[in-house]
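This document starts with one chain, in the form predicted on its own, laid out as structure tokens.
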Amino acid sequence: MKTPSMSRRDFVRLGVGAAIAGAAAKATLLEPVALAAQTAVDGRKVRFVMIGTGIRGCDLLRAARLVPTGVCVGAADLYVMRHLAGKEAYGADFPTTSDYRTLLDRKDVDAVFVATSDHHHRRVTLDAVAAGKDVYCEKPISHSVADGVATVEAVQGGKRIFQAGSQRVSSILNKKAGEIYKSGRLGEVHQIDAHINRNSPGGAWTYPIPPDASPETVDWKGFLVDAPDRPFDAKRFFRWRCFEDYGSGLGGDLFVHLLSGILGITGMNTVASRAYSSGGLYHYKDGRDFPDMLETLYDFPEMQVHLHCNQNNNDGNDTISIYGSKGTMVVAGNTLTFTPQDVTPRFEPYGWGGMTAAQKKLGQDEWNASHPAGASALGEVESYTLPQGYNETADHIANFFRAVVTREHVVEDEVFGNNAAIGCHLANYSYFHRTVATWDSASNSIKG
């Protein structure tokens, strides 16, 4: 068989792409900027209380230790041993209680952190706002669409500072991704894929249950509040993420992180118009309500966003991939990579396959005449990595503290937090109803 000939012009064009594909990436270690947020304004420190000192509450307290502009002056939890756990996490003593409302009565408290189960977020936030406190509420900020609407109205009506707790919005890695996105270097973006995968019992919320858990050590009625009444169940208290009465499943735990990252990077602070979910409960058949594998396809303006979370395999964990006509950007763990698309103009012979050799030659000659070979404008692959020990949660808390003092806008306000939470509710609605979930902005409701 005769080998097809290749002109020098074609060789140059093809060679450019091959050379770039094999080139090493330009690597940059990101340097945390000394946040102005971590400098006290007029020497003032924000005095805050932590409502909920379970897993996430203790994480927040450990991160808050790194932020010199705030000081914890109290904490509340419904399980008595967590009172000590909170103090150990923060490394200091402070008053503790099982009734968070007593902390809201204190005049020396500026702000409230809400790190409870999802079904308490609305109640605690509205009580804090009514008491004149600013609020940092863990994601998702709502347990239902109605909760989110009420939260936004209360915060804005009370003129309070509110920060949603999805810390990657403050990460210097995501901020770098946002710079690249806004520069236009990606070209047109119509597709984003993102996932967080886990493969362990802890990653599937099968948290340990303390041996002393009982109605004597846990305020069970205080936990249930307006959830359906039932006898004390330690599994439901300590593994609340598994149950629809108190948590929001993969949508509330992980989808909201991914959506917050995507909304922050793209500046696309809105709600998807439609969502369709698929998945199932395949392994953790322990009485939980939520699936252990969930994927959802969202329709955003001129863009498709696909989210996927699997609790039975952790390959490629925590990745956001943004596909543009001029480049691909991937945020994976602690590293951001930007890879230019090879869009060097080329004569494409496939389309001429049904023509004569003379027609094809004529077409190629005309194409070459109008596309003189030259140096490619394609840039190099770039990578950016977080420094060891960087704590994005501390940055997120520092941003909140500064806003409390200055009354400046936060990086993740109640509207942003509610938009991300609605994405969670759309995914769950579609999964449980086995239908496409449509967002009706006029009525602030989901239609199926």
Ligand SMILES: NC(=O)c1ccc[n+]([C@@H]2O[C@H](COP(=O)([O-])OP(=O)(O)OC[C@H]3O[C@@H](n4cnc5c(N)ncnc54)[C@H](O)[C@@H]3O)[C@@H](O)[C@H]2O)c1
Given for the second form:
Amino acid sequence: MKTPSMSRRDFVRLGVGAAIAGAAAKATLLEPVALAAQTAVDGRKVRFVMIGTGIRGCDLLRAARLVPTGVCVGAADLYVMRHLAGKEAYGADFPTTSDYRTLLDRKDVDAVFVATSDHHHRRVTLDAVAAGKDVYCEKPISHSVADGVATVEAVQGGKRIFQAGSQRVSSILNKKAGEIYKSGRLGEVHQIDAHINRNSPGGAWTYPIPPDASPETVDWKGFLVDAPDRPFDAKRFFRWRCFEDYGSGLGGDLFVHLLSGILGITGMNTVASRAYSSGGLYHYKDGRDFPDMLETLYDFPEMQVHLHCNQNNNDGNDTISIYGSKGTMVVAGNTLTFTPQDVTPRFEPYGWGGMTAAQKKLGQDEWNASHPAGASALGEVESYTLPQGYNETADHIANFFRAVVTREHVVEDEVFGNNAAIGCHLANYSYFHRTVATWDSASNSIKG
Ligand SMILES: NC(=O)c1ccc[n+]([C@@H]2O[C@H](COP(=O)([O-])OP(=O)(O)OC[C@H]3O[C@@H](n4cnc5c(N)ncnc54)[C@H](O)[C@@H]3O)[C@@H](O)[C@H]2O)c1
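Right, the form predicted on its own is done; let's see the coordinates for the form predicted together with the ligand.
What follows is the whole complex; the chain from before opens it.
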């Protein structure tokens, strides 16, 4: 899903119905709307700046190259080499700075992308809103519940467009999953299980530390801001996800992606009432604060959601499984599969096993009389996959650019982003306090 070009933005429906006896396998080609290919509204290009040109900021810039409705006109980063990295990623020159506030002063800037470590999201977003800019903020949009509440208030008070950066919500695969979900073909759904597993040092945030990293090349004080003061530490700067002063561990990195996918597919845009986490730091005992295995069980209205991430195993990688009374839908990587269940009513002999043959025959006769034989209602298995080179981030950015110009709604606004991020905070609260975390919507806070 990361390569930046595609010739056909469409689904290929794979005919795997043959897995079910008698079901015809039929391949259908669907043609979804390609957001990134949309032309500019009134010919207007959104002029944006990128705050944070690290791993994600550069990915966003590479994806933004595919979106003709916007143009990058500046970038900021606290590590000087990343000024160049950002320009290389975008393939064009633009002014760069270590102080993002100078970019916010510019009148020719419409929108700001926030791709910093999590502990800067609130500050940069609020400054951008105060400067009258629209904001695309990476997930998790908050580093704490209070950050998220402040962000929602500021964005709504300033009437700004805000897109949270869990790009899978814009993916044509997730949209197809949402269509199937909303059609009711899954029947009643009360259980969802999702996980992302990664078994590699990079998957556990052990990112490279460049040899030139020093207080001369990194604005360390600018990085710490409100975090506890400490001497320059390159490990903390480049591997910030491991430390609670700047990041949110598996909850903020991966649970938010899974929850955003789930909220998007189901339309259940809310916060869980309770969460219980378990897990541990089993392998990466390198001084980090967060566990390398985390699992959380959430109570949503009428729905149990079970999330788990394991940094010591790769199996299943990135999967959301939705279990309904009439079928199961699995979104795994680039593929979506809907498997209907056979719910044709049948006489069930098991319960008659403790009765006489005459009683059983009577029961069966009565059942047959009230259930005229009909055809099995079982449909075929359906599978959809993303075309080669499809880039969901480009579609997510295009959705944002369109909203900046039209002032229409984005797919993943501040409330959605905040709800998903609170899922991360509930999970971490439960894990660290060793208690069930309860969401109190009246006070916008977590209770133990
Ligand atoms: N949507 C996704 O799939 C996805 C993927 C990766 C990361 N992310 C998110 O993107 C964000 C960045 O992650 P990353 O992996 O790029 O981290 P990173 O450490 O590679 O890059 C972050 C950069 O932000 C810069 N920065 C921090 N505060 C700044 C400030 N006030 N002004 C200017 N620059 C500042 C740092 O100097 C650093 O270079 C995180 O919130 C992360 O959760 C999202």
